[in-house]
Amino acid sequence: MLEVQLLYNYLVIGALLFGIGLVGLLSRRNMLIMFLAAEMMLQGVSLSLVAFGRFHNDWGGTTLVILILTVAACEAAILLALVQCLFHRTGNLDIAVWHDLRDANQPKFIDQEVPGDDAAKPEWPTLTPAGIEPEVDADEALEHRIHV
């Protein structure tokens, strides 16, 4: 009975990892976050495989997890090299910017416009230079501190 409860606990944690990874993969647009979410999904499946292998006294699940981890390490190296090349090419990790990598007959998916290079620069507030007293309207100053 204890082994069944332990299996259920491992399966719940594996399902939570997979679910969190799925939500992260579907809701984010940053390439690195999507990659980490996919890896979290893979770890959830791996945990479930090891739990089933331990429950059934079989090494099949553990050996499959070792194979999965090996493939995931190779995938991570290739994907990070691709992300680095694409970041140097576009200067952005947003998936929507990389529509030019699609096939020629595929339409672009636009859920919100990506700002271009011609976007207005934000105006940051500035402080009054040292030694210069800021200009204050006399009527406004009296209204502001009338209760003092």
The other form holds:
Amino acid sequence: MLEVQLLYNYLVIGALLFGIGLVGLLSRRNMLIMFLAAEMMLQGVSLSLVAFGRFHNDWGGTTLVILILTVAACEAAILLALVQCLFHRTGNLDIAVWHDLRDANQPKFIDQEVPGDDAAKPEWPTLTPAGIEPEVDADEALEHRIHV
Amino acid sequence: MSLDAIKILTPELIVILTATLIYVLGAFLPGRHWGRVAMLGLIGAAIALYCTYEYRFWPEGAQAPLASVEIKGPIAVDLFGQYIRWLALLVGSLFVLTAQRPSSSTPAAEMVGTLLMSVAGTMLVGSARELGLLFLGLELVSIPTYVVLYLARGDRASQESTVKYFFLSILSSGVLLYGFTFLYGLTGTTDLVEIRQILLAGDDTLGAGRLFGRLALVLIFAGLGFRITAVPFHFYAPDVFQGTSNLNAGLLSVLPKIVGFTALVRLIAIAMPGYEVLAWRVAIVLAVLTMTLGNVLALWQDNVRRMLAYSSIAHAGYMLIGLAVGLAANMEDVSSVALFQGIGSTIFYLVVYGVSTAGVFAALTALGEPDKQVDLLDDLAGAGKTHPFVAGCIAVFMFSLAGLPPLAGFWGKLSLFFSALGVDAPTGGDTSDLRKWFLALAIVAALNAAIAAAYYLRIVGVMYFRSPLTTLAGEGGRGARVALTASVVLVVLMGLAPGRLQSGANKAAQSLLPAPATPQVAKLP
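Now that we've seen the form predicted alone, could you pull up the form predicted together with the partner chain?
Following is the full complex, with the preceding chain placed first.
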């Protein structure tokens, strides 16, 4: 029964990927990360399909995986277009920005407020110049590009 | 063989080609040529409809255009697939007509083309008999839906509804695919006919007993539960309906239900023999929860689309009754008559519900104007006086959805309830438990029909017995009026003469099994 045990190893990994993806999709709030988590669910499914296909010595599972990849690419394209439009409107990728639609006279469900934009601008570190800036030879600059 | 596949898929190909043509021509059409675009879509749908009848487009070996043909491969040639195709083309044409005057921020060509793509997906699901093709068909319905939802209007609410639908839809696709995986792993083939034969033979190579089969069943129910808005998976529907346009709400309440129930029938009722005991229990629990919650919550709504979203949830519950009957009847000790009646009444109800709902949303579109649509129930106040024809049509649709005789909805509900009451063992056996369950189901369903009447009649009451608060523009376009008139005629005709459609649905259900035993299907009064 060695083959069955091998199959189960792959199934366990597939189930883990699916589970982690599911938890990620449900708990993350950045739209891109949520989509990546959904992709991870699909990877778990694909791994299980390939393992089953190998076990049964059948190409059906692998074919299905190729179809899944194609469809996932379509969905990614749509998501990117959608995210861009949404980002234009709100300037935010947080999914919690979108909670206007709900039953009348129901309060908003907010576990944690969306961090605001008005935080003070961070001070980025700067490099202190080391040494003297070399002089540029005008003749050489004509022959070689200084900045590549 | 490959030529046969193209022949069989001609209607779908024509719809897809029409959509592509509309996309391309849309780039050259200046300004607002909504009418022409919609006409092109309709012509495509009409040619596709002709092709489903035409003998030349049937594979070799077909005696008559509507006979089932035993062919190998991913596409089923049977009456069930045809029935779903006709239904998809019918409601698709109604939606294309309704889309004739979209809001000013909507590109008309893209809207109609994308809509036709999802109609093609629905047709494909109807005749898919293989896991891969079924998955592609389901995605061909849902991916255009995201685009259509986004294109509906340019405002924040419609964007929010797109986000909500998108993420829940990919979640449901993932869950459904995981179910497919276990179904495939159990049998080692993706062909549903072969899966059925292997499960009937019942050899277990995996050493996991029935665990994988049960997992597959539950995951498939969960994944398709999102599509049909069954209750624990319904929560997105009210928000999405509220945020989008009336046309899209109609689209979302009809097309996903058609594909969801078609896939459930093909996957669970037909391809998974041996798991019925779990399956019919799941279906009954889902049915009771879905119709009760949908109907009760609809009572409190003030937004028309939100109310109709809960109503669409409730109708999914009614349709699950037929599926539960079909599943319970699949067991050896129950007659196969009930199987076909259960599934037949489900797809008959799909037609009745689809036409009425498409009509309601066409009417709401007709009452609004492109950039200001009807949202609240209060908007409809007094419509009976200001727009008597449209209001009268809405009243007819509401009576049909509530199930009042002699309209189509009455016969749909009647056949569902009768199929639930008809579950019985022909040859003794200990099925008293089964009978009790279905009796209880029928009673709950009847109570629900009474609750539902309350909010349907509330809409009628608002239209006729209140004075108008706002002026309704009634500028939804000629197309919406044509669609609404066509649906009202269909609803009344189906109410007066439901016999042929109903027997057609039963025949379609009989054509599902590879070797039909020609059982006697009892006719309803």
